[in-house]
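Presented below, as structure tokens, is a lone chain in the form predicted on its own.
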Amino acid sequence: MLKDYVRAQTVDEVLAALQKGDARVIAGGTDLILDLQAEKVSAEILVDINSIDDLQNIELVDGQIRIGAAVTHQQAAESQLVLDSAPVLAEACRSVGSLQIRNTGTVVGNVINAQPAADAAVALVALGAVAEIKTENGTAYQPVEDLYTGVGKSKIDSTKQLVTAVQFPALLPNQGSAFIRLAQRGALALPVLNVAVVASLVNHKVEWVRIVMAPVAPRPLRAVEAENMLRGREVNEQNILEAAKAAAARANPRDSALRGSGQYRKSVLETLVKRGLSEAFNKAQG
């Protein structure tokens, strides 16, 4: 049963409050409150981080875009810095739920909730984002793609740890991105499929590319074989098609009453990856 609600003013206050007992960090709370009501999780103390100024910023630091833990999806979607230098994240954030959810739920919370199809998390993995994690013992950094232990299960323990920010390189002029989403018509729930692509080109050849697909595994899934296949190759229709086939072959979507059969989604996935690669490459070429 909830006994206290702490509105922390500093990160140190958050960490101190977490040491007092059965406490959890809350920012947007769009998932946490429902989980508390359903008794999926428990807490005697909620530690609100929304009054901590440092956690509300979107800023560029040494070529890295840094997004604080209290930044909402709507703030990220409207940020000129994100629109200019990480448009794949802006597009993903615009796809999250309803306007009310986007104005409340946070980008970092989308990661900690650990749903493999969470739109912002898929884009962050494609951007190579790293999470900044604070505990009473200091600060650690870990790639977002490594924070998943299963569907809805995160390595982050929000009763002891605070993810203060995620950060990733701002895209350069020779780099492009794309976010492709397939969802039920008019639905505000998680997507049937989504794909995020970030690519870098040099002289019309692929320097590197990151292809992330969901929900086709317990976490946002990198199509590593397809990425390696494209590296150093010319940008053309045949190479894109071969990479899309390789990416879809890596996926293993489950049958779902809401999202459709695994076979159906795997067949559609190839088309989505092809579209994502074509769009990202076109943007990288200017």
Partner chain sequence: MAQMILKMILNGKPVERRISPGDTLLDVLRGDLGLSGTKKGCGRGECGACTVIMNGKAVNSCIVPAPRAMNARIETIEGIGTVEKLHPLQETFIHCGAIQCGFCTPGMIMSAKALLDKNSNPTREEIKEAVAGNICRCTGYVKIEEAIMMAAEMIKRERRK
The other form holds:
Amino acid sequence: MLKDYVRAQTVDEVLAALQKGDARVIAGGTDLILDLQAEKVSAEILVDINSIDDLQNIELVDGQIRIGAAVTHQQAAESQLVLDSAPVLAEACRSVGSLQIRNTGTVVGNVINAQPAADAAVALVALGAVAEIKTENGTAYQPVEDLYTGVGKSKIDSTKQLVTAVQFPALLPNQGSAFIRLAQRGALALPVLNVAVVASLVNHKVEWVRIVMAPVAPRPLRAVEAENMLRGREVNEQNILEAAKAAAARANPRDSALRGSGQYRKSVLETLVKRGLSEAFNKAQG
Amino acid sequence: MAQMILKMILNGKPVERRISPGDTLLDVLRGDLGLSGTKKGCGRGECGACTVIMNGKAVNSCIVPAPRAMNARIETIEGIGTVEKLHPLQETFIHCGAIQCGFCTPGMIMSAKALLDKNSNPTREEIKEAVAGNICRCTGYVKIEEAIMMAAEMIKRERRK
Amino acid sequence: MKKPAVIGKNVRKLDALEKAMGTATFTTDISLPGMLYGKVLRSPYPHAKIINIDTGKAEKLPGVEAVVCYKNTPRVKFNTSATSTFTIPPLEPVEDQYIFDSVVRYVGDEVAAVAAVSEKIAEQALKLIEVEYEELPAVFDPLEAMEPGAPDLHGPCRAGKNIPGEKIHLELGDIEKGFAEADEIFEHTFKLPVQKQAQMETQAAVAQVTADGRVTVWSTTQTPHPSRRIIATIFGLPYSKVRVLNPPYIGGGFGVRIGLSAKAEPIAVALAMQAKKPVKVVYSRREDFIASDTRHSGYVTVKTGVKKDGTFTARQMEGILNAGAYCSWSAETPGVLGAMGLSVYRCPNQMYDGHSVYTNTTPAGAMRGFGNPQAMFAIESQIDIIAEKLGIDPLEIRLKNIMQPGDKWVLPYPCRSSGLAECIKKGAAAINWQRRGKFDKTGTKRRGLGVGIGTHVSNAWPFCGDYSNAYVTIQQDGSAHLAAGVPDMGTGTVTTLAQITAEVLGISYEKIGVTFADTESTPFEIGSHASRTCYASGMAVVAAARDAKKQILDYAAEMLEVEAGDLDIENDTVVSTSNPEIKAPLSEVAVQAHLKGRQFIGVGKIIPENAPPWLAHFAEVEVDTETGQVKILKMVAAHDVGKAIHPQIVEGQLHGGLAQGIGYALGEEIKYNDKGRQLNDGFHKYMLPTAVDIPELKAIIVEAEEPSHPYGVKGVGETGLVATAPAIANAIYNAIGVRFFELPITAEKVYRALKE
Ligand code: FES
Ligand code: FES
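Show the other one: the form predicted in complex with the partner chain, since we just had the form predicted on its own.
First the chain shown before, then all remaining chains and molecules of the complex.
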């Protein structure tokens, strides 16, 4: 049963509050509140991080975009910096639930929730984002991609750790990105599929590309074969189609009574990856 | 259960209330404060009936922990207009027939207000995006969107005066 | 006839200001001194016997003031729908439920309820109720439920295995002869999903019981008078000691509370009686989804015989609907399905057989359209199949065969008016129908145009009993007060009835006050359903206002020393039609009468006839052939509504119906898993359209003259979604050449069909 609600003003306050027994970090809380009500999660103390100034910023530091843990989806979706230098994230954030949810839920929370199809998290994996994790013992960094231990299960323990930010390299002029989403309606819907692509081109050839697909595995899934296949290759339709095929082959979506059969998702995935690659390459070519 | 004091600026006036840490903002508004204009359609952040404006942003009050509203500026449907001087959105929702059962209306108007407060020249697409989290089962949204367009015009005209 | 002063105008709606300001009261807003909160324990099994139920621990939880289950509540059978009030002999209403029973028949069925000082405590108490179940075999599909080995949900049924009520049979001409005359015969079976009303205010009731046993219930019901009858019957009270009212607003209905608001009312009353305090029961959204009536799912088969020139010689239909676990409206819906399906096209030989079947799923009841959308998805899909096979344009085959006034049909009232041809022509122009067949068929996105037409009713007769009453009283200041028992669930009823009152009386609209939806202050009135309020309740209001007017004029005639027949009322003034100099303000007449000890009290009592509204829907779609996604680009709905009393309200009804029809066509469905659990139990999982999913909607009003109503109005509440799904399905066919026999047409279904 909830006994206290602490509105921390500094990161240190959060870490101290977490020492006080059955405490848990709350950021946007759009999912946590429901989980608490349904008694899927329990806590005596909630430590709210939304009023910590340091966590509210989106900044560019040494070519890295840093998104604080209290930054909401809508903030990221509207940020000029994100729109210019990580449009894939802006678009992913914009497709989440509804404006009200985007005004409350945070980008970092989207990662820690560890739902494989969380839109922002899928984009972050494509951007190669790294999480900054603080505990009493200090600061650690881990790729977002490696934080998943299962569906809805994160390595981050919000009763002990605080992710203060995620960061990733801002896209350069020769780089482009795309976010492709298939959903059953235009808002208030989880994705049937989503795909994030970030690509870097040099002389019309693929320098590197990251393709992330969800929900086709217990975590946002990198299409590693397809990425490798494209490296060094010419940007053309043939290569895109081959890569899309390879990407979809790696996916293993489950049957969902609500959001479609695995088979359907697997076959449409190829189209989405194809569209994502084309768009990302186009943008990279400027 | 532990109790705490919540202070906020509610519809322009400071208020103080004793709350439980597990309360949602919607619980506090509809409960002790008696502001039943804000509706509960799902209690899960899935319908927008409970939309209020918190520090300038539309949020679903049913999933905002009440303690987070500490020192916040909260606007609800009760605070945006009076019978003598309705808010332009209230005016146009009535005029355009954008209200049928009226259960979605307060949330819808608050979402629209949050939009128009920032952007008095919205496109139909921007309007749709701003109210996409507000389910209306009665109107098919057409007249709601028309009402928001018309309110934007009114607001612009008033500003020019 | 005089030029109307008030009707036909978009006057300010009477409920709009309060609703815009957030001060309108809904049932969920009511709070009474000492009020407790009721919560319901529901069955986790689709079919089970309660072996043992122990409420001891729950009763002992501090803050709990009442716990009820089948052991301590009346063992009186009822039907949550208003069928007991409406069913007329020789038919008998099916009464097959208790407030709580020792057998549960679907996941969500009521097991027990608790009243406590807070919602949280009530919820905690539910967890302390110990129930031991013995699971029973369950069945979920209506066809399987008719098989000999299937479990009987309610013991033997007269009409057949698991069939509630009667089987419906309709017939016209000689069906065998009709098929023998046909050049071609088409037969198809269509499958329909479970759609949910998903009105924004969940089912709710607040019950208060006085020390001397009088009961007041504020609730979300669409039919206060019939609901009062159900409640009084359950608790063995005289109707006169039970008051049911809306407070006065309802957050939508769409049929889900024609009768009780699921079981919110009787549960609240049972708890209030035990606790001796007022009790409020508000369903959670999940409860509303799983334990409150849905639209009927099921199967519709259509067999049509047709001549080469497109003339129909025979049409035979069969409807088998899924009733769910309790009857609700399942005895009536199959009848409306057949009757509406057969009444759109002229065809000399017709036959329909239909019925519902009990299964262990959420009860199906009334939802906007009431069987008609199911019928028209089948019929209108098949008409396009026939047209294509015969090489006739879809519009042409329709225009050739549509019902005309005076034609014979299966309905027991005459078809007196039809603006359907005009609807089809105007709608076709608005969607730019000539483009059909000229779209580019090479890209990954393919466009198509489709049409669907239909009709409906303007009240429930002859499927159910139907009548209305109203009082109009003239106040001493010359204003008028209308008392009508009908609710306004957002459809503008109160506004239109006030307009009608003002029109008849010649009094300004602003001077009309209305009491509505309250059994204690209004005469008996069926309520808000079957698109009837403007037509049937409106007739009663016209009658009451005319009665009052006659009294006014008789009195004024004496006062002004002229013949009553020479007088009329205009602009709140009684005036001579032959000499405008002779006049008196109505306020003057009323106050004079008052000083002599008289009030003008008009009473209206009517039994309505019925009248067919007509509709033509057009859809333009774009199909993404690589993902299967269907995007609707535009919809046009042209409706013959008779006279539109308030055109803006009419448009609003059409828009709303279209949106629900779009949902029905493309996404809305409650599915079950193999354990009988509803998978779509919240807004996030139930794909009704949001603002971004709705394309441009164009409503076109056609006003054919309808002689059966004093102002020529016809029903409009339900027509908006009658033919929306088939218009969309036909447009999809036009785009990609794939025919769908099942709703909703999801992206996955489209994709699969394209791959095949
Ligand atoms: S009540 Fe808050 S979103 Fe539905
Ligand atoms: S007006 Fe009824 S839900 Fe919007």
